[in-house]
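Just the one chain here, the form predicted alone, laid out as C-alpha cells.
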Amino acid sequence: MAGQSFFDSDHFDSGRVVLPEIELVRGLGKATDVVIGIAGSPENSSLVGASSELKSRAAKAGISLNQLISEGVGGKVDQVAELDLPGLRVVGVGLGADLDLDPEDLRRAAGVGVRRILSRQGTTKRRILVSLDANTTAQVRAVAEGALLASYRFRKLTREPAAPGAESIGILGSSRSCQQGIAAARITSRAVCVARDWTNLPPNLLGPNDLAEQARGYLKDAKIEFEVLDERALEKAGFGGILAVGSGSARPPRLVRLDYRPRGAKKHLTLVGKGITYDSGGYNLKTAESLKTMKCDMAGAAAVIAATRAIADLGLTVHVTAYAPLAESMISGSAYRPSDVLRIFDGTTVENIDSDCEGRIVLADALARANADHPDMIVDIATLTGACMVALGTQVAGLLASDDEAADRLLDAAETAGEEFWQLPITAHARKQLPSEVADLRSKADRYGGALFAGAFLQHFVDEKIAWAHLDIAGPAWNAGTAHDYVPAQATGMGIRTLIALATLMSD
C-alpha cells in the first residue's frame, strides 16, 4: 500500500509517539531550563515556584531573580520573561493577578513555558524543570499535562532528522502522593498526542483500513477486545450508512469496535467517534480552501480509540465500549448521490439531501448498533458541523444532550479536563424538520440551526431510555492558527481529556 513505509518507521509504529521522560523531582538536578510563575499586577508582582535552591544559584552568580519581575510580566497571562544564569535559563510565565490558580491555569502556564523553551534554536535536547508550587495530585497532574502536551511535535515526513526536543521534564514537588498525578498525566498526554499524530497524517497514508490497523497495533498490549468489520461484514450486518458514505472510494470502509470490561465495573459507557479519513464532500464538493484540512475529519474516531486505551491504562472501573465508523468520502461513479435513500442499521431510511452531511450518516449506523449494548450512557464525538463553528468559534466545542442531567455530566468532566464546551438545545423546531417525503428522515434541513438539526438527527438513533450526549468538535479539533500554550498548530486532540474525565466520574 502506498506510504506503508512511513508506518514501519519508529514514529508511526501504531501511534506510539515519543514523549519526554517525566518525573516528580525535589531539586534542580541537571536541569538546563526552569519554568516558574510570575503573579500579581505589573506594578506589584511576586515569583511563584522560585525555590531556595534556584534563588541561591542566582545569588552566587550575582543575579537577582527579581529581574524577571522588572520586565512587567506580572498580571499578563501567558506572557514570558527570561533570565540566563550560568548553565541554566529561567523562564517566568505570567499567571495573572489571582494567586488562587485552578488546574487549567497551571496547565496553560506549564505549556507556555515549555513551548518557549523548545522554540529556541539549538542542537541539544533540553532537560526542563517546571516549578509552579503545585502541591496536590490534581495540580501536579495539570502541570505535567501542560508540559507534556506542549512538548508534542509532529515529525515531518522527510529524510531530514527531527529537531531536538525535550529530553526530560521534572515537576518540582515533595509529596509522594503526587506521583499518581504524574502517572495519570503521562497516560492522558500520550493518548492526546497519539490522536494528534493520526489526525495530522496525510490522507494518502491513513485510509479506513490503515487507521483500523493502527488502532489494532496501538491496543495490542491493552486489556481491550478489538474487532473490525470489513465491507463484506458491514453489508451482511446492514450498516447501510457507512457503506454508502464509503462507496465512492477505492478504499472500502471499516467499523472498529473496542470493549474494555474491568472487574468490578458498575457503569457502562459507550463512545462513538466519527472517522472520515478524508472528506471531499462527495458530490456536494467542498471549497478548495476547506479541502486542505479534511484529513482531520477522523478526529472523533481517533479520540475514542485513544481515550479507551487511556481509560484502560488508568485502570478505571467502568465498562467502556467504543465504535469508530471509518470511511473515505470521495467522488466516483459508485459514490452515493443527493436524493439517494439509505437504510441505517436499525432499519430507518434516510433521504440523503447533501453528501457533505456524511458524518451524521456513519454515526447513525454506529449509534443504532450501540443501543444493543444497553449502556448507561452513549457519547458521540465528531467534527460535525460548520454551523457549530459559526455559533461558538474555533476554540469552544458544542454539546447537545438527551437531557440536562446528561449535559451536566459532560460539562463537569470538561471542567475537570480543562476543555471548553457550550450546551446547545435540541429544539422542537429542529425535530419537526426531520421527516422526509420519500423516507423516514432527511439528512439535512435548511441552512439555519444546522448544529441543532444534526443533534436532533443523531438523537433519533439513540434509545430514549439511554442517556446521550453529542460533542461537536468541528472548531477546536483543528488549530489553523499558531500554537499557543499547550495547544499545537493543526490537530489538537480535543475531547480526549473530557472523555477520560467522564469515565473517571462514572467509575467512582
Ligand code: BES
Second form
Amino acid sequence: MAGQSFFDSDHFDSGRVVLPEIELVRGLGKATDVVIGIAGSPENSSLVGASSELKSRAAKAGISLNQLISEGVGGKVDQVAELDLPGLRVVGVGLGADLDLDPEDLRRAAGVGVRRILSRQGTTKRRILVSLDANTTAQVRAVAEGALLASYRFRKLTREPAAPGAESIGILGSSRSCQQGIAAARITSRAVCVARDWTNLPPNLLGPNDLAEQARGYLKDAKIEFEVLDERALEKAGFGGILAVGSGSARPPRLVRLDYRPRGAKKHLTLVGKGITYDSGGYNLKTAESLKTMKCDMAGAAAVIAATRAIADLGLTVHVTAYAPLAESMISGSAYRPSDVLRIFDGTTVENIDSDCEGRIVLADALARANADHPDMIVDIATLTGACMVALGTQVAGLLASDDEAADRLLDAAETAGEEFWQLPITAHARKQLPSEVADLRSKADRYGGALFAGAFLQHFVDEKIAWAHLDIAGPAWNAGTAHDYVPAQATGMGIRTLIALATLMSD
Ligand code: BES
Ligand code: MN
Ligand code: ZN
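Would you mind generating the form predicted together with this ligand now that we have the form predicted alone?
Zooming out: every chain and molecule, the one shown earlier first.
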C-alpha cells in the first residue's frame, strides 16, 4: 500500500519533527543572534530586554542599539529591524504601544524575531537568544512558545539534506517561574508541531491506518491508554457513519481512542477530532480548486491526539478521553451515495443529502460514542464548514456550544492560549431543519447558515446534561498564504493550545 516504502524508511517516521533545544540562560554566551523588543509609539519608543552585557558589546563596537529605534519600529507587533555587531546580529521586534507585555504580543514578537533570523538563506545553524524582559510564568511560556512555534519547518520529502534551522534557543531570565514557563512551552510546542507535520504530510502517505499508527508511535512513551478499532470492530460496534464515509476508499477507516486517567482527577473531559485524511467530496466531488488543501481535513484528529499527549506530559489532573474517527472520503463502486440512509452508533438514522458532509457523519458516530462515557464535558474540533470560513475568515475559528457557560469556558481557555474563536449561535431555525423525510435526521439543509446547521446536527448526538462545545477550524487550520508571527505557511496546529488550556482549567 502507498506509503510503505518511500525513499528510505527514515524519511517517514513519527520522529520527523525536530525542535531546537530551548533553555533558560543568564547571558549572551555563544549566541549568534539576539532578539530584543521595541515598545511604545514610533515617535517615542524604548528598548525592552537590552541587557547591560548587550549594551556594552554594542558600545565596544561603537554602535548604538538605538539605531534599531530610528528605523521606526514601535507600536506594531509585526515590525522588525536588524543591526549587526561583530559576531552577533541584533533583531529588534515591535512589542506594542504600551509596556504591559501581554503574553500574545510576546508570543508573536518572539515568533517574528525568530522567523526573521531563520529566513536568511545559506546560514549555518543559529544559536538564538530571546531577551524580551518576560518575567511571569505566563510571559516566559508565551515567549518560548512563540520562538519554538516559529522554528517549525516541514522536513521536505526528498533525499536532499534539510536546510539548517535553529540549533538552540535561549530565553534570558533567572527565576524559577521562567523554568516552569519554558518546560510547559516545550510540551505545548511539540504537540502543535507534531500535529502540523501530520497535517502537512501528503494524503498518499497518511491514510486512516497510517495516522492511527503515527498516533500509536507518538504515544508509546506517554501514560495514555491507546486503542484502535479497525473496520471489523467498527462494523461489530455499529459505527455506520464512519464506515459509510470510508467505504469508497481502498484504505479502510479507523477509530482511535485515547484515555489519560491520572490519579486524583475529578473532572472528565472528552475530545473528539475530525480525521478525514483526504476529503474528495465523494460523489459530490469538490472542484479542482477546493481539492487542493483537502489533505488538511484531519487537522482536528491531529489536534486531539497531540493535545492529549501534551496534557499527560504536563501532568494535569483531569481525566481526558480522545476519539479520532479516521476515514478517507473517495469515489468508487463501494462509495456511499447521496440519499443513502446511514445508521449512527446511537441508533439515529441519517439521510446523507450530500456526500461532502462527511465530517459531521464521522463526528456523529464519535460524539455518540463519547456521550456513552458520560464525561463532564465534550469538545469536538473539526475543519467542518466552508460557511464558517465565509463568516469568520481564515484566522478566527467558530465556536458553538450547548450553553453560554460552556462557551465562556472555551473562550477563557482560548484567551490564555492566544487563539481566536468567535461564538456562533445554534438557532431554533437551524434545529427545525434537522428532520428528514426518510430518516431521523438529514445531513444538510439550505446553503445559508451552514455552520449553524452543522452545529445543530452535531448537538443531536450529545446528551443535554453534558456540557458540549464544537470548534469549527476550517479557516485557521490551514494557512494558504505566507508565514506570519509564529504561524507557518500551510498547517498551523490551530486549536491545540486552547484544548490544553481548557484541560488546565478543568484540572485539580
Ligand atoms: N472539509 C470540508 C470543509 C472545509 C472547507 C475545510 C474548506 C477546510 C477548508 C467539509 O467536509 C465540507 O466539504 N463541507 C461542505 C459542507 C456542505 C456540503 C454543506 C462545505 O463547507 O462546503
Ligand atoms: Mn467535505
Ligand atoms: Zn471535510
